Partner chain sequence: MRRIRLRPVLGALRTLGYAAGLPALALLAWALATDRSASLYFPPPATIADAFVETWFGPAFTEDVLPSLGRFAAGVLLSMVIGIVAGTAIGTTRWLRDLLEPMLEFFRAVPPVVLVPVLMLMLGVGDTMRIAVIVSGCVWPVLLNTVEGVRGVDTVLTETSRSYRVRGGLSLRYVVLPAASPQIMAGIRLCLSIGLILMVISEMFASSSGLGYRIVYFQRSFMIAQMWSGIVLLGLVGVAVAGLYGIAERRVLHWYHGMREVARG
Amino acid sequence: MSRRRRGVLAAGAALLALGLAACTADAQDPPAETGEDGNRAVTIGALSISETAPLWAAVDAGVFAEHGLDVTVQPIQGGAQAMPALINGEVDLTIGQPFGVLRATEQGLPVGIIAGYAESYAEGDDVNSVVAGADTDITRPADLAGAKVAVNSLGAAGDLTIRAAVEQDGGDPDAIEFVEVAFPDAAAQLEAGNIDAAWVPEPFVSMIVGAGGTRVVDPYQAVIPGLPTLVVQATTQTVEQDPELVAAVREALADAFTWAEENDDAVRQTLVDNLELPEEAAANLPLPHFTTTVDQEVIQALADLAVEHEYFQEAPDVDAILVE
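Three-dimensional structure of the chain by itself (the form predicted together with its partner chain):
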């Protein structure tokens, strides 16, 4: 497809979206805007975390522009805070945890998953782990029963998979005493002996293990190997009215991930630029596996687990949540 033809198509798609927006009286519809180069303007809400690196880098390198998309990466504070922005149309797409989408649909919010983004590792060291403090006797998941375990936010995939991992190992999940501690605070709380173990991502896993902590279990890997950590979310309105956008974003993101694999230096440079990480830390930070595909069975397993552990009252309709 020639560049010009793509531009025309994008403009056509934008016009169509505009027309649809005009037809629906709903003011919440995000107006489709075209930039000066005829590219469709898209705002993507993303957390300021290391996982966002390939997105930052690929946008800067013009990978999205090749697909007729003029992408702005909007920093967001957290998955739940991003949801109102998504629904109000302040951002067109958000990148967040799949559990958040399941939870949102359970509460009747019209959102779905249009593509994968990052997933945990099915084998080897996973992207997050439960680590126990140096002065505890905790070595295996069952030992977490009766212990004080920190997660960054309760009622989500972290504590759910920890409960399941403890149960798998023969422990009583109800005996785990969960507390909410932000990831950056966990190491200090472990050292002070205020908590026994903490569920943290890298680089905190390495930090705590380096200080004498024990890697107890990688709960995602132990319970649902390859569980996505982040997915791309859109409102059902966007999905229904703007399939061109969904398709373009998927293609562009897949290209972005391929490009990112070949340009690791550029990706890691964005960690220095955006997160102010020291260069050495940025070079060594383990990153998750980036992919746009989402395994339906994995999401279904997460939903089933949430129902089993009574996080949800009824099973979310995974078929409807995963956009074809």
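Go ahead and give the structure of the form predicted on its own, now that the form predicted together with its partner chain is out.
Shown below: the chain alone.
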């Protein structure tokens, strides 16, 4: 069994254990909590990255309150935290990589995608990239073979698409040594020489490249152009027992993205407030395409790629994962 397969199975076993624990708990949900204004209290787990900006800004602007929702955004580091938090009821919804849902479903956990959130670019500089430090010899995907590459969560879309991009460029994907490093720590790890390259989203791409680093490859774009970077995830129990919440969140997000397009300055101010970016950096930072729509064919391509690279034995049922 390959190191990759062992790592993926270990992650899946941990998720499955969480799912079984959750299933043995009382199936009845407690009464829905309300905020001080009488709106439905909802906790949404999300990464502290630039793509969360429309959510932060729209919550502050009262867009979600207009839909009867009192939203709290709970910072989450990555898929390793997000899925257990969702399964165990620590958050009501999560905004995370679609791969997390595929992996959880493949392990039999009751989760699904209720809406899209953000998409990578099909062309041009993407919103996530593999970057190398200053004075590096790594300039193309094939150069990553034999290198130590950081991702925020092992056994997910980051290392999967990097493997595919390296193989596509003629390199040996099995020669890459992947290590888990939180996005905010990647720059320091590169500078210290502890890693050779890192897969990071904005604003960390611009920060590292701006400091003399090298943009090596945009793996999503190289392998599955337009792949969603983030989707909205919920448990099957929430979908079945609380369809009003699911509908309200979808509608609120759609309005939030429309509002964000018309209030770009307010969205970028949240990058200053929440990520402590300099105002000039926040003003020029590239943001992804925000949409609640999910392209089933693209998610299927991601699932098939996971089978090809032995992350899954067989592709999960994507049609069942995408909640209408």
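Whichever C-alpha set is largest while still superposing within 1.5 Å between the two forms counts as the rigid core. Positions refer to the first chain, counted from 1. Keep in mind the model is a prediction, meaning the values are calculated, not measured.
- Core-aligned CA deviation for residue 196 between the two forms: 2 Å or greater.
- Superposed on the core, the two forms differ at residue 173: its CA moves 2 Å or more between the two forms.
- When the rigid core is held fixed, the Cα atom of residue 102 travels less than 2 angstroms between the two forms.
- Taking the core as the reference frame, the CA atom of residue 164 shifts 2.3 angstrom between the two forms.
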